[in-house]
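One chain follows as structure tokens, the form predicted alone.
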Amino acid sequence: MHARRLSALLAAAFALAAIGGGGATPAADVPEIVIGSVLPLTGTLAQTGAGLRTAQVLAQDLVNGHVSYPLPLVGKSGLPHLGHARIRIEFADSQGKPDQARAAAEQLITQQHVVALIGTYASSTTATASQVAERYGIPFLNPDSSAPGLTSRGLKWFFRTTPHDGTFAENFVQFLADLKKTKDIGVKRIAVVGEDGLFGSGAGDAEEASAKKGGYEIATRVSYPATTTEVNAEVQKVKSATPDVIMQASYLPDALLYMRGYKQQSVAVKAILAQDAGFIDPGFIRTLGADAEGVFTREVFSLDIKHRNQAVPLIDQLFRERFAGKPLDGNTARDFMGILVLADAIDRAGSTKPDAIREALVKTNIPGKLTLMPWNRIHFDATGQNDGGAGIIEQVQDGKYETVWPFDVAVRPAIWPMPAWKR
């Protein structure tokens, strides 16, 4: 894309962001098409939920607008096959609680009469909300929950765009194998740490299986409630096990607790390999500062991959305008794409009937180059899992997330071992 064209698109995009949408008015007899979104808007995950909501609304406005990007259905002034009807997202709060997520999904379906659901970030809340959608026969698109078991429940109406933790655990082991080809990394023992919900337990199971398959010893496995406010005993257990590497799955509040605990108890490991979530939340580096340096995290998105799709920096700038200057990250990029995938399916269905939308989702086949993600494509297998997903690994270096693996897309070499704690 030439610089002049890029500049013109950015100017148009900022104009769109300022007015919150734009483009042709839909035909008078075409109603708004309402998508229901269940997110943690209050509670311990509210900070994350605010970013996800911002990303989803941005995608909604770009679908309804007239500024074109190399992304599915963006800039079409609504849904072309439905008379340019505009989409509208109706939000409901899960509070990060499974029972509340179930109630939120029920309310959106029975009272707001949504044509499809999206959500819910935490795997435990996604599990309950999606069961409601299944009971009512409403398509449910999950862009961000990574517990492997979510797509092994035999559900008909559930679709997931993000890769799951089985893929990411295999990425960790492959990353270590690739490092071994160039240096003696000294890794034999691995500690597996995670919250005790579907996300953490699913990630832990996948990490343990992948690590053992790779020839590593599991030094210890630590499970804890995500709502905990104290982790001293758990950190001591990790330290006593003397692992070389920690593989961890935590949300933001508990990730911060553990990082502070590791420093206070001088837990010395060669690397912390984190399962995204709290470790890539904007609040992670902002809160920890130098104590975040050297942490590795698997990711599903990076601003470094803009060479694949030049919409990446444009969408990032629009997002920053709406979210207090905070950059697009793996969580928010996935939810942005989730709305586009749903809108694309509804448009191809040419209908708001659940069966038609589900059939369109089944037939989804979006090339990776038309997404913000480092994926091969978006295409759902028989379980509803996107079989074109792939992961990358980033490391916090100089206060930023830098892509370090796969090596052919890395922008900086991995720092190994991670730096010692600064006192």
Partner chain sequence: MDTFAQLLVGGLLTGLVFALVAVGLTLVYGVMDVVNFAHGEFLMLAMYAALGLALIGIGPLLGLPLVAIALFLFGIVVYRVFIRRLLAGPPEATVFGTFGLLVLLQGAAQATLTSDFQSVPNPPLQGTIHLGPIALSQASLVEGIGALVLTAALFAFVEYTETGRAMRALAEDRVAATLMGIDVQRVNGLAFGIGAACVGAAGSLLMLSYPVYPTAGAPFALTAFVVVALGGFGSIQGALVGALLVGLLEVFGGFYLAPELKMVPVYVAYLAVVLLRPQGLLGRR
Contents of the next structure:
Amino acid sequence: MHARRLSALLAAAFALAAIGGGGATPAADVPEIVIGSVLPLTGTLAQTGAGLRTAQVLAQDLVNGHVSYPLPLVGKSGLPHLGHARIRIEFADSQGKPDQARAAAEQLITQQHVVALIGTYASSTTATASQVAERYGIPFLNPDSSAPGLTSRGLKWFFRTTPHDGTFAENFVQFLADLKKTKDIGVKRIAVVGEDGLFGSGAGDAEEASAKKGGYEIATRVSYPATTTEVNAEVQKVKSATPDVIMQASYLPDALLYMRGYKQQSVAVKAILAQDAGFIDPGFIRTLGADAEGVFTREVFSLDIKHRNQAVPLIDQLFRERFAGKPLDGNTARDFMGILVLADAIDRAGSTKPDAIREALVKTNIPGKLTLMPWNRIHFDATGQNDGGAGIIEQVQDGKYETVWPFDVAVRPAIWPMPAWKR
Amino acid sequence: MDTFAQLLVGGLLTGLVFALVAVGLTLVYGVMDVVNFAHGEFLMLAMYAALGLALIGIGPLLGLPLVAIALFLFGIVVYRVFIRRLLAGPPEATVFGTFGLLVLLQGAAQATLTSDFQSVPNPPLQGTIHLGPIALSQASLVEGIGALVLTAALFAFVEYTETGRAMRALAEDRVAATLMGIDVQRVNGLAFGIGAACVGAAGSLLMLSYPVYPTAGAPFALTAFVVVALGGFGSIQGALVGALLVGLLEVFGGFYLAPELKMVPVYVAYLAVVLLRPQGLLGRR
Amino acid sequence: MTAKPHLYALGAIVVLGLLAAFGLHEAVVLDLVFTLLLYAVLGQSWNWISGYAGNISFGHAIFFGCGAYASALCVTHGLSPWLAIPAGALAAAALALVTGFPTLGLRGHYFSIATIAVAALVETFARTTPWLGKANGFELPIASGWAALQFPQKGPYVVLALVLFAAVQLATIALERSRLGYYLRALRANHAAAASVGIDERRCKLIAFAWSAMMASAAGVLYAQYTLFIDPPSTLALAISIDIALIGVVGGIGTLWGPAAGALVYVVLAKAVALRFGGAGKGYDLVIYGAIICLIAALRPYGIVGTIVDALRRRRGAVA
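Alt. form predicted in complex with its partner chain, vs. the form predicted alone above:
Below: every chain and molecule of the assembly, starting with the one above.
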């Protein structure tokens, strides 16, 4: 018994020594570069937060490691222009609440003396955390919040890599325009449906504006409480407005209610264009089965992007190993990229001074092919918004999400109009 | 006109779903003056239980009696271990004790079952029934019938059985009932268990149409509180009437006012009713 | 009973708070102190109507929201945020009087559900009204100094919260000793008997409700100036109302120091659990907090302070 325990201990010690020896060893005198990350680690968004944290740590380890991928600054054993200094991420919990996000950002800046901040997923917490960064003059990189207003606040230290809801709405209209070039899609009237929180109302406003600009008529605008338990009136409103296309932003419980309502009331539309959320939840297809067929949803990421960057499946594999087998998704891929963008800027700055890092961020120009994303490039405009951002559109075909737009990353042609409801 | 008829039927069926959740709540209140604020979390547990059964091949309808029995036992345990002690304290102890239970159960569900949405894969009864111009989903029809059966059964139980009579006696006058030899703890425990069993049945039926997650019960419970107060705390018929009224107000309000204002007529109606009749529509003084 | 020990205790807290505000530079600690004081004020405000007057409210966030929205509206319209203090208080008091007049006479749960209904209506109003920012809420532009009621450091915020806390505690000490306080206690003990000796229930409760609302509104102004971002979920939602009520109860309902004790438990627990289980993110904080509330309700239904007061009384009784 004792001997066995001892040998197990010895084996463990050897294994540890092997890991220690195998990794890249930075020179002892090179200081670590500390990046602060504010994420919802507890509270209702904790599950998402855990994934984002894993993705960021993975990016950190790849930057510090020596295995190369077609991604910026990965595999150079730290930051070359700073004597191969390693980066280290300090996390702080936002609990998904604006006031806590503020406190978390403050803690990272004043106590951990981080050189830059990243985070925070929920748009309302990003709003407060980025204000703290602005006050202290620390660069803030937001990889994952989609409320359009965040980059129209005139902040000097705020940069956002992800496209926002306005871009996604424009993507919908562009998708319709691209389809129109191939066939007559017969779309004139669009119904805009969304929950009445920050997500749904922001998406709805953007869709309404883009659709009008694209020359479409808004058949109706339905804004409803997200926690509702029935959508009788909402479905009747949509039905009596006789739209050709529905653009929708819902969470899963309400998305299921609507889908069943549309079917039951035989709401005949050519397409439902959804803003991810409930429509890409794993429960969506699992619950609806054949009734989910033909629904379009925008996404920020798809494993199909492997056709453009072969790093996608490799990073996905590494991520699965660390996160209980769950695949890389839109949120985790964006946060992974966020760390790389920050590391790239700090490296080019060749300094940990906030001003120098900010200058380097302003000059960021990473081609789309060197990202995991469907983006054209990463380059910030005067407001700090990445002007090369774009989404993709997927369609449920044969029980799976298949990328159908943009056409150059599409793996299947779009089925238009979506099939009639099965009886 | 077709739209109106459709909304009317939709509102009534919605109301029946609310009644399904509300009857258990009002029974417990009637017997022991306790508003169980963790009622929605009991519902959530029932939904998880129904989901678990569905995943091993016992669908929500077949699993309904099992879930109801499980919740009945759970209710009795919660009463014995916890609620009984709250009743010994000041009135606000029951309010906050059950609130504590709400927080605890939500946290426990999040810790053990994650906050992901989960639903019965390819649930039964997803077809549509057409009655002239009106279209109904089979699931909501079954839920509505379930609500009517449950309410009727509960009403008959309270009116016509020995235990039911004891419950009514307790509700009327606690002291007199005790003097008549009614075992208060036993009857209270049974009432709490039956209230939980009702939620068990409701949870099973709701899994036909809804996904479950740690806070899934909260929106239903919030409506149920308003329904029960509107109908009159403790009145089973009141819960049914209140639920139908709330369902209709919500659906018609959503259509003729605006979907985002759909709850406004519900809350305004509650305030209006209690101002004129402080004990609710069918409640006793 | 003399007020002296309470005044000494309050004095000691103020001195400690000032020492912290001027002596400490750790933003995290000061943030904790500020949050603690703010919750203590909200708990006490709730305690006026629900503890002393005995009408349990689940809609108290709307008065907090009055202050927060007043602050946001003043600042975004180029007015001084100081104006938000009277404006928010006025709005909160008016809301309390208008909604309290018909509902304060309701008994027990009928009142509690009415507060939920009123709060839901107010939240819907804010969420759908363009000049109240709809779902987006407001972000307050960054400024600095006493005129703007915004500071780069935490110290001044702690001082302001301390002033508010002291004012609210003093007002509560005064309430406990006032005729209104006696009337409310009599009403709570037996409203029929109190009414029969000529106590005007509605008038007494309306006064308490209005004061209560104004205190919460002041806390709302401070919150908005501190967080610089408000929206319906963070200021008006049912969840905020319930947090406030639970703070009032954990410490001890209807007691002078109960809300402060409740706030201490709430804030320290939230922080400790976040530190201990930080990355796990699994709702353990809710489990522990829920269990504590359950235990208090079942074993110590008069809350922390209520239990201490009881023990003191018993000892004093034994001595005498």
